[in-house]
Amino acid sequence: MTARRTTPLRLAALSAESVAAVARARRALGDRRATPNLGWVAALTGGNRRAIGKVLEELEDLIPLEEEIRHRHLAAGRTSYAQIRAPFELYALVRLLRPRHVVEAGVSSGVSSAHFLAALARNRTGRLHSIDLPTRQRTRTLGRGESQVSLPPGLRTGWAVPDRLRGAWDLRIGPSQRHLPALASELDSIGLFLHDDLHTPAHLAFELETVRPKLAPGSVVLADNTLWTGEAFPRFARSVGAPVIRRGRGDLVGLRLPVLPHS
């Protein structure tokens, strides 16, 4: 896939305020690869460096969000788990964007999920929509060969967020060809998209052809192991007219609808 990299986060591009708030909530969940990418959210927001260090700073009081996401999965049984890499960035995003209405296929434990509650919390606007299939591990442990994203016994999808962000929550448990088209027919539009579920070529099309109607100008398309997706990706990319913008080095991407200029 040939698309643009941005830069990871360079601590001298911000305030002592940011950089500190940024290592205090990094520590707090326990993931080292949560280091924010300052040049991809400035990518896809247009936000400057002052705007974006100003919502950095916020992490300071997601520190608590941090550390209880972090105790959770430790209690069941996650020491190590495959959660989206840019957390802070989903929150930051939503933060500068203030989308009324988040779109998210794929769930899981509620990583990214708990990040785009806590933004809209601090907008004091705007709905989060998920969709879910979950797995469910068949064991008390984890066996050879399981996903690290199934069920613990017990739980359910968004088992890491807490209960104090669920008012905005509009959860949806089941197939994504089915939800997806009938969410899409209810929202008036879509600020952002993540898809974070089933990633093949087919399924990641099929999501993004879906909510297209949907995507406003300047709303952010985002999607997440697109090694395994193939040209879905960039292929939307183009019919939309808009660059593909890569977390660094990763598979992580996204991208803006093109702002039309004013008339």
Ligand SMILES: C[S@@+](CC[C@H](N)C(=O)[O-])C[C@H]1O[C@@H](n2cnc3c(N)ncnc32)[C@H](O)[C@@H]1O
The other form holds:
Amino acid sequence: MTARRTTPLRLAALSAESVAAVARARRALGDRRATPNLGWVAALTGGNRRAIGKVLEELEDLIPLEEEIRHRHLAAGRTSYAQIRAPFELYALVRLLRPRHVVEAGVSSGVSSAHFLAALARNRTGRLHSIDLPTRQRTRTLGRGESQVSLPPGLRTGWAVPDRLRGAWDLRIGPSQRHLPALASELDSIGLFLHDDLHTPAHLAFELETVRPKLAPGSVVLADNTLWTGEAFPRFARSVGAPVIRRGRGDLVGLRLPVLPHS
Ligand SMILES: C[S@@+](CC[C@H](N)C(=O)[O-])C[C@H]1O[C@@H](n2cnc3c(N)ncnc32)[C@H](O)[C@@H]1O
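What would the structure be for the form predicted together with this ligand, given that what you showed me was the form predicted alone?
Next comes the full complex, this chain leading.
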């Protein structure tokens, strides 16, 4: 896939407050891989360093949430959250874009969902619509060959999301093949879409085509694990006239629908 690769966060480019907040939130979540990529957020939002830095300062307020997510994973026998590596960018994207509707396919424990919801709560507007067909862990402890994203016994999809964030959450359990067309037809617009469920070329192409009619200029579309989905994302990007923006050297990619000069 040819894509614009974005540079990692250059801490020196941010205020001391932003740098400290990022470091503390990352420590609270317990994952060094969650270092945010400033260039990726800038390219997807058109936001400048100052605006992004201000939003990253808010991560200081997310520390209790990050600790809670980490503790919930440890209590469920997960040594790390093992999911999307960009939770802080998801938060920043929603804060900067202020979408009315965020849609995600693929929830698992809800790390991405929790960060979307925290940003929507701070925006004081907008809803998150999530779809998940859970896979279940078969035994008390995660067996060999079982996925980290499977549901631990007794827990439900989104088990790491605290109750206090659930007010703006529309969570639909079942295959996105069934739920996404119905959801898309209910919404008048989708400001941000995240694909993070079944990573096959055909399924990603299906989801992108399903949300396409509800995307508007400036809407952002993200897809994780695109190493497995071939040409589906770049083909869609070409069809909407947007470059594929890759998060550093990873396979989490995004695009922003072109904004017309007069809009
Ligand atoms: C990688 S996890 C999602 C991680 C989450 N986005 C995060 O970053 O915290 C993928 C989830 O998608 C679910 N899934 C797999 N196939 C699906 C389908 N066809 N429709 C909806 N969900 C599906 C899996 O069971 C799993 O819960």
